[in-house]
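Next up: a single chain in structure tokens, the form predicted on its own.
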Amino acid sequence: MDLDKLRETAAEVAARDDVKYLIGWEKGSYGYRVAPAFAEDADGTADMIFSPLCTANLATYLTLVEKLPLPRGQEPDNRKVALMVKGCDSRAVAQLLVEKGIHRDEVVVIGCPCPGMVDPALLSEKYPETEEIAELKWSDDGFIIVRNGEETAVPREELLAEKCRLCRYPNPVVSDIMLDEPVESWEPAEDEEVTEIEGKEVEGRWDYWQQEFSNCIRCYSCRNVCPLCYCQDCILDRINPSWVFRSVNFSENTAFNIARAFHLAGRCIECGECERVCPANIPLGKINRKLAREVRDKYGFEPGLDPESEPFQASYKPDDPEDFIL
């Protein structure tokens, strides 16, 4: 990715009269950290980047930021929000358009073809962070880590994020501007983690998730980071009636996590953000990818590919299979 072209394009978009601000990525304060960047004018785009560290899905901000109440007397700013997206991020934008969570004339989508992101946990484990800001670049067959002025070449498979190993759409599916030529898609790996759990007996699956869900601290990070969890009135927050109590125990934790997973059935675009931010390291991606596999295999449906399509729950066809329904 040519950073000069990225910043030049970002500056042009941020300077437009019809754009409120542009959301992209910039280097964090230390080590491998990368932070979301909000630019209200061309000057604010000078430090924007796109690198193997830009794993965060910025589509979350399209609903979290724009739904806040306005101060008394302030008029709404109805200009567009510009957003940089990878392939999986663009699927979130497309799904939000399908669900009318946002409208097409409210956003400017800047596409970033994605050769694959690193797994931050794997990266920090194998190459411990330093106080000095580090960089990562793509190479022909992997990544290049730049730390303390030294470059280290790393094979792609050593640090590739799980979501990228399984990725079927590395290029943005919806965009107004593309920052580079499309990358060559790769054959997605078999999802061995989901297959392994499917191979367990029912008791084995229950034991596995009992152990994982018992670690949940109900911090709601998974829900808050998810670009498709944007209901203003979340049923998991209701007190009267209480569908899920706020107690932190296995029973309530299980109800919370399973309710969220089924809420995302036919909607999850497999960006892996829920698992990335979980402080208890619960493999939430396995649940969502399992349901995504069921929807894909049984109905031939994948969310977030066509902004003009119908939502999964509204896409009934007379020939839909039903022999597996109890």
Contents of the next structure:
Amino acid sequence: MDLDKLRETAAEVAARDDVKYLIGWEKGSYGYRVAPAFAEDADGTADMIFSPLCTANLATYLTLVEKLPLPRGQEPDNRKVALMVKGCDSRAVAQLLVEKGIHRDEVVVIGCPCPGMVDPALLSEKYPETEEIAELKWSDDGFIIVRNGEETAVPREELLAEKCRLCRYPNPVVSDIMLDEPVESWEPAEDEEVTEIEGKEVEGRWDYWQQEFSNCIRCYSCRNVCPLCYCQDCILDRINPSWVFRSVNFSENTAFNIARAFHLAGRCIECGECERVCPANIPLGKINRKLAREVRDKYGFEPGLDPESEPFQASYKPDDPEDFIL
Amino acid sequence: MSAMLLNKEKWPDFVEKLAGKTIWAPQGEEAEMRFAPVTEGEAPALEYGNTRVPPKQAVFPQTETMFRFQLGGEELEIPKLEEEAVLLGVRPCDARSMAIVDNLFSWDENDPYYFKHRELLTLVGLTCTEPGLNCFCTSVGGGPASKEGLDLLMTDLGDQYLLEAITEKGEALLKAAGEVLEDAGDEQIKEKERLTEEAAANIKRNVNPDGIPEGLPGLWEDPLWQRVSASCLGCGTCTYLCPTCHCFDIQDEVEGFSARRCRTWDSCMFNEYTMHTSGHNPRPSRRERTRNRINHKYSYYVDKFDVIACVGCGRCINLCPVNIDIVDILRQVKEAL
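Switch from the form predicted on its own, shown above, to the form predicted in complex with its partner chain and output its structure.
To see the whole picture, the full complex is given below, headed by that same chain.
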């Protein structure tokens, strides 16, 4: 992607009178890190980038923003929020629109057609991170790591993130401005990880998740990073009554993880952020993708594609299958 | 205090001498993750960077049962803590964090749970010879072979470990393991010093905290807080993985008629952390919460206990999902002073 064009467009949008701020990506403070960046004016966009390291789904900031009580006499700032989105991120925006979590006139969506992100954990494992800020670029058949002026070419398959292997929508489905020509979609890989777990006996599955959920430290980074986990009053924060106890053990951790997963059934757009941010390396993507598979197979429904559609849980068709209802 | 040598071949024998105590160490596939009680027959691994979850859980468990009771009953059943434990291979930064947090838990009253765990615990440290990417212990008063908080310090000298007793507990441990140990000489001590200096020189990240504790209160309304917290997700990763973060919540958990009062880790990064019953929240947004995290470590704690409540382990930097970097924040604080 042409970064000059990206920055030029971002500067124009950030300078607009009807735009409060623009959210994009910037190089981080060291190594491979990329940080979300907030620009209130054109100057703030000068260092913005789009690279294979821009995994963060910025759509989460649309609903994460705190609406504080205003001093008497002060009017709320109702200007638009502009944000850059990849294909998967745009599906989160579309799903938020479907659920009326946001309204179309509140956002300016800048689409970044996405050739696929690297898996940051895999990248650090194979090409250890150093304190020098490194860059990644796309090449025709993979990625190029640029560090201290030296370029290392890496085949696509070696570092491509799992969610990107499975991706069916690399081009933004909602956008006001597109930064580039659409990328050519690739044949999504078979989701073997989910198939493998489906193939296990119930006990085997239980053991597997018992092990994984026992590692959960309940930091709730998976919930907070999720663009579609935006309840004002989350079941997990409730104290009286306490639906899920604060104590950290397999039982409560499982209650939390199941609640999180089920609340995303038919809503998760598979951006993979929950799994990326989990400090305990719990493969949350597998749970979400299993539920997405169920919804896709049973109802032929995929969330976050058409902002005009109805939410999956709130729609009904006379020919909905019922064969699995006891 | 004495210094001894342990031939690596005798490592399992040394571990055997600790019999009767629960040994906490990183082990197995999860070694990167956390310290956990060693299962019998499994040799604790020492070849790891540092665990993701700090070993503070050995003295300040994420969930601590304070007592159990029956609804309508009058008896309180207080769990007996009597099992001796050894934290094997703890990093000097993490041991130092316990020495720092001791101040808080003994501030007005001695916290009985915390200090009972402390009393029962022996900390066997391991000198850091390969600092991690975001380590900055030398900036905040620590070092790769800092002895603060430790009972015994081990240093990997290649074929053998140098064992230096620091406290009576450590001395007792050396005595108990006497038959598998040999006396150490000046040569080994010098080698350890060389390794320590080398490791310290390999620490890439640094910040000079001079002026920060005194300067932070004056930056209360500085725009830097908005800037550094803009991307914060409000999750508990930085605080839960911080070895010195010690905030907790106390809740009663009732199931049927059986109940327990427990204390669990809490995080100042959570919205409900300071939420009042009225609905008012004195730290209503991530800006105030981020400001609190930095102020607590680098100003309030210094004011109260004369020590920075950060040991420079780098965990919060390594694992923040959105690259909020405390070294970077401290640099911005210094610029704003």
